[in-house]
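Only one chain is included here, represented as structure tokens and corresponding to the form predicted on its own.
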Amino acid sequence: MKRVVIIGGGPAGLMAAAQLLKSDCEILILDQKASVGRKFLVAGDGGFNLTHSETPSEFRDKYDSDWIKQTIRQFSNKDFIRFLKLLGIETKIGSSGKIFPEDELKPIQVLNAWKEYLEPKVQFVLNARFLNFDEKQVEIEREGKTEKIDFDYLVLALGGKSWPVTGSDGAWTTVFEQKGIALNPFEASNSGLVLYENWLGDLEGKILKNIRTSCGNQSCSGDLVCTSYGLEGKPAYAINGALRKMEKPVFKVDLKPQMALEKVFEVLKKAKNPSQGLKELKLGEVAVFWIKNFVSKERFLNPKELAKVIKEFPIGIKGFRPIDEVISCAGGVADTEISEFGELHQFPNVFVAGEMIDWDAPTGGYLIQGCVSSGYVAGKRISKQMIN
């Protein structure tokens, strides 16, 4: 009987295993933590959305690389919803289009249902730390001892480098570099934005409501939250990718996206003074502070110019939060090193999946979906190869 070893018990590894249940093989899932799915559980703390209800084409557009888009095409958001139903997890669409479990199910309940689905066929080996691999064996450390495990197929779902407390510590990169497998540097993604000190003022905890950020071809509506170092919130996270490409990163904020430029101009023109105009536009404390401190006197006193500023307010950033604090990361195994199924060109029968591959996406269900889709294509490919 052939043996499939999966290193990493997150969504990518669990999904790979799910595609092998009908195959005549031994399946082992190894994880360096005392339980699987640690990052999956932490990700659910801020609102447990599993995927998104967009059309497949709209959904794929949220991803940055052709490799991950093709992977999503093979296992879409609609496919994931059907898989969750197979586990007994009914889903619902939230007001923003995000997909949540029905009945207010917690992440641990979804994870347990997934494990129960796998357990009749899958053996879980915990507290097992990945050390190395070759064409036939994977080396681990368990209970202070080094072991080598034979495999016919190996799936490495080792995670990226964000939230290292959950196991995604990026330690595997040294092994890959020694084998000459090309990696792209890890970078913070879906990160808060660090502003220059003079932009912070006494604004910590204040909210910039109902705005729209834009940078390059990325944009997002919502609320920005001021922190001691800068800005947090989905509109900040969504433009990370475009900001990372800039030598001197700057983004724009539409402080009044629900109102056309001409209408903003009319309000300002009719107001007895600019400050009164800002008040009539119902701009919040944060917006008013920034406008009064960073807009020249000439532009501030000119209703036409002030209207343009309000619709396209530029903000330069100092940088991003440290990678161990952020929701996800970009970087990892270059897609030139793998097949469309995640199989390493240098090591046939060894697959990579999940966040350890270089792809990026915003929050809102896209991160989990990218992981499960990459796990799906790896598991499905192995299943077909064993039949052939």
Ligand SMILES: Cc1cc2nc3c(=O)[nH]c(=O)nc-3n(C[C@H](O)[C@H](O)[C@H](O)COP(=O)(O)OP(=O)(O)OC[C@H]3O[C@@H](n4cnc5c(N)ncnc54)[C@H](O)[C@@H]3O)c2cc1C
Given for the second form:
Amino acid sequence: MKRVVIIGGGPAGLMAAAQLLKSDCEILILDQKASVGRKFLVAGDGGFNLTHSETPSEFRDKYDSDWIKQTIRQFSNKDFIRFLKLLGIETKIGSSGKIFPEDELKPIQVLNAWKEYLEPKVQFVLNARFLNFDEKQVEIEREGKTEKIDFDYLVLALGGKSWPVTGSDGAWTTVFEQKGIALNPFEASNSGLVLYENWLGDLEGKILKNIRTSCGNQSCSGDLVCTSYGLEGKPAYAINGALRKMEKPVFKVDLKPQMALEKVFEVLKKAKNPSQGLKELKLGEVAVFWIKNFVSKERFLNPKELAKVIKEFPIGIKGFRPIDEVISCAGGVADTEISEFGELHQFPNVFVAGEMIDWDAPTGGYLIQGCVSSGYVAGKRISKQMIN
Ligand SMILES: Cc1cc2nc3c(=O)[nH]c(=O)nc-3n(C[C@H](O)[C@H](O)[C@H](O)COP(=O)(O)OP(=O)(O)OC[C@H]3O[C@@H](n4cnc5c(N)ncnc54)[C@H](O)[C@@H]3O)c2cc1C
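Given the form predicted on its own, corresponding form predicted in complex with this ligand:
Next comes the full complex, this chain leading.
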């Protein structure tokens, strides 16, 4: 009987295993932690959105690489919802279009249902650390000893580098580098934005409500939260990709997205003075602090110029938060190293899946979906190859 070894029990590895249940093979899932799915559980901590209900093209547009887009084509948000149903997890669409489990199910309940679905066929080997691999064997460390396990197919779903406490510590990169497999450096993604000190004022904890950020071709509406170092929140995370490409990263905030430029101008023109105009526009404390500190006197006193600046307020950033703290990372195995199914060109029958591959997407269900879609294509490909 063929043996498939999967290393990494996150959404990518678990989905690869699920595609092999009907195949005549032995399936092992190894993980260095004492339990699987730790980052999946963390992801569920603040609003457990598993994927998003957008139309296929809107949905795929959220991803930055053609490689990941084609995996989403093969296993879409709808397919993932169907898969969850198979596990007994009904889903619902939230007001923002995000997909959540019904009945306020907790992340651990979803993970347990997934594990129960796999358990009749899959053997979980925990506290087993991946060390190396070649064409036929994978080397691991368990209970202080190293051992080699033979495989017919190997799926590496070792995750990225953020939140290493969950097990995805990026240590596997050394092994890949030694083998000459091209990697793009890991960079913080879905990260808070670090601002220059003079932008922070006494704003910690204050919220910039209902604004819209934009940078390059990325933009996002919502609230930004001021922290001791800068800004957190979806509108900050969503523009990370575009900011990373800039030598001197600057983004724009529309401080009044509900009002067209002409209307903002009208309000300012009619107001007794610019400060009164800002009050009438109900811009809030953070916006007023920034405008008063960073807009030149001439622009401030000119309603047309002030209206323009309110609609396109520029903010330069100092950088991103450390990778350890952020939701996800860009970088990882370059897609030039793999087939459309994630099979390494250099090592036939060895597949990679999930966040260890270089692709990026905003938080909000797109990351988990990217991981399960890439796990799906690897698992499906292996099951087909075993028949042939
Ligand atoms: C705070 C936070 C919030 C998030 N929120 C969301 C969200 O709202 N929506 C969303 O879509 N996504 C979210 N995510 C991201 C999502 O959780 C990840 O994208 C996803 O879990 C990655 O799946 P993966 O299977 O590729 O890797 P992981 O889930 O990281 O799993 C990798 C596994 O490999 C194991 N491993 C690593 N190295 C070794 C080794 N050497 N030996 C053995 N085992 C090893 C690890 O122990 C781990 O179990 C969030 C993440 C965080 C940290």
